[in-house]
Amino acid sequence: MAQGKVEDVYRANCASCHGAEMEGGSGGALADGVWKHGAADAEIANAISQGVPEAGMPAFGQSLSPELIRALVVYIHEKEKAFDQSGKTSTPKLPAGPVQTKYATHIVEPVVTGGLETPWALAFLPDGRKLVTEKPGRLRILDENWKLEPKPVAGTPAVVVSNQGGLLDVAPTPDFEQSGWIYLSYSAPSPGDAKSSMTKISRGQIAGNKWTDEETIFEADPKHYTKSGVHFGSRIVFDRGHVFFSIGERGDKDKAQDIGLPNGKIYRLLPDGKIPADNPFADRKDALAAVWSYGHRNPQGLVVDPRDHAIYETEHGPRGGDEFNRIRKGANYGWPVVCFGMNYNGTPLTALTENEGIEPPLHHWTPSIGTCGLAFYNGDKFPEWKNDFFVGGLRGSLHRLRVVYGKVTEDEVVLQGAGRVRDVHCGPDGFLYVVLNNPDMIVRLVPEGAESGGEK
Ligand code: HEC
């Protein structure tokens, strides 16, 4: 299928994961001279044609000719050489001055620029401290002035760090001041095999700098643990006495349609992990009673609209078809039967972009933006953005969505090229906080004119 110039083939098939300049993304850098699967031409060609399916590298041997795969190897070497000479490929940069958007002009202020490795999620505590997860398995505390506690919290759960797996979301309960509970999601090792993993949700407390009183809120049966390193999902939100969280399909797409399997679902539980009696499948023998909705691929954004308590979600599509959904009780979101995207290697996935009984997305992105992190803006610093949604993209963009009567009426990029957007939150101070990877930092959007001493 894919013909023509190697640059175009690369851009169409590879750039979404390896970066436009091969600087790396969800797939590693190809231009940095570091080869996990061998540096020889034949080994690179083999990685491209066979893929590394369990790590999320698709096989291209069916869709690209041997000649094109050879051309890609040559093209990778050219980029490698350029990388050697410059010492680096294109570096993401924070905007130097004010960024003018449709309704507001903002300054991007760095708040944490060092000391964090692949920060994944940010949470605000009522006393002004913040919690940050680092994917390699550390929970960090920042004080009210964003100063990083040098030591990670001791005794947090063991995680399997491979590809997309690690310590993922962190969320204190709305009644944290009384209860002290903090929820974590992570790729937990299988009891029988330390290399297999599955998304697990635990809660615990922080005493001093220690993780204590840990309790399991949700874990899958050990038979569902897998060596796959992709699609953990894992965002956690709370609403009116319930905890909601997402688990991706772990790279096994058909499982998302089976309500008896843990893959590709959004869950709803009581805070202690018990099943609410009014869950949609609570009485079905063939279902996991914790399931709230199904047919999800890799949901890495979840938020509650505080006005009507509706749950909104973003999920990664395959190649194209990233989605923004309003989550309804018991609904099927279609993956992999209905989707706007196609397979990574360019082969078709499905002809259906809609179907009976399938909840359509409110909005979708093709090409993919790599949706990760979702916030609802209810602060007072950007009055024009009140009640808008902010969607992070791992390809380096932050989108503002306006939803009017259940329809997305605006999709505006308000930040671009600063790094991979991993998480986004409206802070208690009304500024918009963005967690970036590559470079690893936390920044905030501040209205122009409010930047000096504007934190009050
Ligand atoms: C869906 C994301 C994705 C796409 C699309 C993708 N890759 Fe990959 N690729 C990965 C991941 C993830 C790895 C790392 C595998 C591992 O860690 O074992 C990888 C690994 C590789 C490797 C081996 C690197 C090494 O260190 O040995 C090569 C070569 C490679 N990719 C080339 C390509 C080319 C060329 C394309 C396009 C034709 C492509 N990839 C498309 C995700 C992707």
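Note that the coordinates shown come from a computational prediction; the quantities given were computed from them, not determined experimentally. Positions refer to the first chain, counted from 1. We call the rigid core whatever largest set of C-alpha positions still superposes within 1.5 Å between the two forms. First, how it differs from the form predicted on its own.
- Core-superposed comparison between the two forms: the C-alpha position of residue 18 differs by no less than 2 Å.
- The Cα position of residue 409 differs by less than 2 Å between the two forms after fitting on the rigid core.
- Relative to the superposed core, residue 32 undergoes a Cα shift of 2 Å or more between the two forms.
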Second form
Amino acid sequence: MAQGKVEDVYRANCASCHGAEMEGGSGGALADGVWKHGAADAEIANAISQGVPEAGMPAFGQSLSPELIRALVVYIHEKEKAFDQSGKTSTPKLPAGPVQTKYATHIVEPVVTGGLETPWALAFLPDGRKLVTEKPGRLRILDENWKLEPKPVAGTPAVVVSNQGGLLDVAPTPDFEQSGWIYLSYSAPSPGDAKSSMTKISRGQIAGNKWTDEETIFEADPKHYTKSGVHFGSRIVFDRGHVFFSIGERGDKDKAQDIGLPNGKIYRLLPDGKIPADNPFADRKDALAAVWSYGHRNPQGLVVDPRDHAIYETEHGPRGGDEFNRIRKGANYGWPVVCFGMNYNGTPLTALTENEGIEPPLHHWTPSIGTCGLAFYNGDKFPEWKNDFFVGGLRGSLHRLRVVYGKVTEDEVVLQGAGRVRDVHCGPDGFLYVVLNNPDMIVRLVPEGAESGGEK
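Now that we've seen the form predicted in complex with ligand HEC, could you pull up the form predicted on its own?
Shown below: the chain alone.
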């Protein structure tokens, strides 16, 4: 049965009929998004496997493995996406005028255009100030008018800045006005090896532009630290007296399925780091008691729906298969047993996109959008978007998702080509704030004709 890279398999089996670039031939085009025999992944896979005799297409189910057929579906979608984007500029640029979407028209208004280096996360304080993390290891303060304080907060934790690692999320507690606690996630150096790292969660306070009263909330056993520079996860949210946070599988995919290892998990703790007695694996000796869910690859979006306290998450797939999930207590989210994508080198990963005992995603993206940052919109400036989710994409897009009765009914791109979307928030003022990389800036979406107020 044929194996190898999907590009080679396509050239050997498909290009003679469908064209080297899927532009079409005797078998018609594949990249234009027009499907005669079903556009769903399962329908495309079935056409490859079983053939389309009436159209003269042979069956490949005996010569290609299910994994390779799945990889071909992903590869076709990649080419389809590239075809759709052809002719569009690749240089990041803010829209020059109003952006019309299905329900609302907005202006993209810059609020911080300089002074930041790879901003990773944004948080709002009750007094009007904002906090921004910079991946190289700095915590910055913006005043009530979005003016950047010239010096970073002194004394924040040491981080390993390597590839995707650095200072990542920042989140003040819901009772910040009383407690003053601020939580940070970051790639912490190993006590015995400064080049090895693991995601760590600490909390502290800011007094006189200094980080004080630091406490460790979660850290992995030093034996699990690694020199890998990928998949730290690192988003933090609070709900009903608990703190939830995510850690990626650090590039070691099989560890995501082991509840006794810290990789590829979402955690639930009490604010001081103690283990809640009702955590799903709190009474199991083979598990980490802090684990809330497992089987995650690299979760970089985490948010709470305040209406029912449901936790939602976005995570990076490999080459295809980015996911939007509702996080359930003790559930397995499948990585790497099931996946909608393939390996980065074009080789197949798995033929399974679902399996018994594995929680399916509410939505997935193939090709990948590079999911990073997730917001729930409960403001009043865009009533048409009330209760929608907003998903950032490092490939340069911001998506609006509508969830109705547990199903995603709409996926609309509301911002495209402005830069890598690193974080997104519904601000206290009801505007939608977006943290961008390349260029490094913060922008907000404002309804056309509305006055946003404040200084830039």
